[in-house]
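Form predicted on its own, single chain, as structure tokens, below.
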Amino acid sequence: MRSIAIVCSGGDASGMNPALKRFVEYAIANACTPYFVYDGYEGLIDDRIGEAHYRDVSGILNKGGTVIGSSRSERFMLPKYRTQAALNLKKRHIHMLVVLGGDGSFRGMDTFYKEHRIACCGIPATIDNDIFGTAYTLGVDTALGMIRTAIDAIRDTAASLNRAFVIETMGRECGYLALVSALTSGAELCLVPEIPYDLQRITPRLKQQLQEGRHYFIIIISEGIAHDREAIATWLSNDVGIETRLNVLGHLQRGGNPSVYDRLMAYRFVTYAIDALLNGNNNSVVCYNDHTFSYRNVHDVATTPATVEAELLRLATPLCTLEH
């Protein structure tokens, strides 16, 4: 029987556990022996690799995070540790590897394949939705649900106490989570790296809204402008004239039971990944666009900056500038 392994790398994302369940079941259905690599690329280096069975994935579908662990590995950037990782796989006759992760994980995967010719296929799994070539990454829908719940709860307090709340979402340099959350939560303002903003030009409009009866604000900002978060809160208090609180949602966005959509996407992503490897597609990433799955070369995915889709930016621009 052929052997195939799966590893979760980088930040965790809800949907990874459903992916692991599908991986074990689909590998076995295709006469492959499935293996788990525990704790990301660190586990690949340290030989924390074990054969996976049905019992290992029983009852994990509804759990957030990943039961096999993940990591960000600086050692994997060094050739000697990648060589050790390859030896650990080859001694078990594992010549196929599925990688769940983001662009950093894919850069490592690309180098690993080129050096050691272990066939790899990447599944984009990051709540930031910031991977080039795919409109969706595993874990995004669940993260948006967690953000929605948090914003709805904060709104209760904002309305009760006549305050403004600045709520920071994750996303690194990508404003996707903030933009979608702002549009779907009824936020009064959204600030992201992709759309230039001028607080002083926004001030008169917010002050006018207060004069016309609005008594609280929900302001969504992206992690990419976190350096301005304190200045934004001060601006609201001093210039706009409303008592303001700052909420950084942080890692709660990564947790939570995987949504139905993320469970379905996990099932589909893994199916396409294993099919790619079994059909000789040895160094690719599964991408999803326009309701269709395809494969892209991992080097292109890992080295090309991602951008937020133009339509979303167009829809959100008035919310980010308060200009119509």
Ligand code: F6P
Contents of the next structure:
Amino acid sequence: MRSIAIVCSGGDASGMNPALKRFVEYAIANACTPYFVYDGYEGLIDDRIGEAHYRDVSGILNKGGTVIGSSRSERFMLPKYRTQAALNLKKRHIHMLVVLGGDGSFRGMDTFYKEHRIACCGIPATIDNDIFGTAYTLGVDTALGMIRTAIDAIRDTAASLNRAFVIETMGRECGYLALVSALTSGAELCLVPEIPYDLQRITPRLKQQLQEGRHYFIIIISEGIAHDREAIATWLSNDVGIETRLNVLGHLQRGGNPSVYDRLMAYRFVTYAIDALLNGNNNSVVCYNDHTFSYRNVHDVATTPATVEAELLRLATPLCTLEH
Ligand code: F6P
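Right, the form predicted on its own is done, so what does the form predicted in complex with the ligand look like?
Zooming out: every chain and molecule, the one shown earlier first.
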């Protein structure tokens, strides 16, 4: 029997549990022994690795987060800890590893493969949708659903008290969550790092809306411009002239039970990852574009900056500048 392990690394994303379930079932169907690595690369270093059984994945599909834990590991950046991690796998005759994570996790995976020749396959999993080479990363749809629910609720109170709300979404450097949320929630304005904005030029347009009868605003900003969040709230109060509240959505965006789409994508991503490893594809990331799965070299994926798709930027630009 060949052995194959799976690890969740970095920020958790809803869809990881459905991925773990499919991993165990598909590995066994392919005559492989599945293993879980607990608590991310930290657990890989500290030998928290155990064989996984059907019973371990029963009843987990509807849970957010990851039942095997994750971590952001500083130690995995150091060669001596990667060596320790490789020994932990090799002593169990595990020579294949599936990594669920983001670009930082994939950089670690690339080095790990090159140093220790343990075949790896990455599955993009982060709510930020900021991985080069793939249009979708696991967890995005569920996060967008959580954000939608929050914005809809905030709209109720904003409208009742005639206030502006500045609502900040996650996305470390990437405005994807903010842009999609703004377009789909009827926000009046969206501010993201990808699209230059000039508050002074926006002021008269919002003032005009107030004069025309609008009595509240929903303004979505992305974490990438968090340094400006207070200034934006002050600008709304002082320059636009509307009582304003600031709402940082934070980690609630990472939780929640996985959407149907994320459950399905988890199933598909894992199937392609295991197929890759069984077919000798040793160091790749499963990517999804134009309804099609493909494999990309992990080095390219991990080292190339991701960009938000041009069409989304074009569609959202009027909402980000209030210029048409
Ligand atoms: O997983 C991605 C992400 O949610 C980013 O959007 C955010 O900047 C970061 O993780 C927060 O990380 P932590 O949970 O470690 O504070």
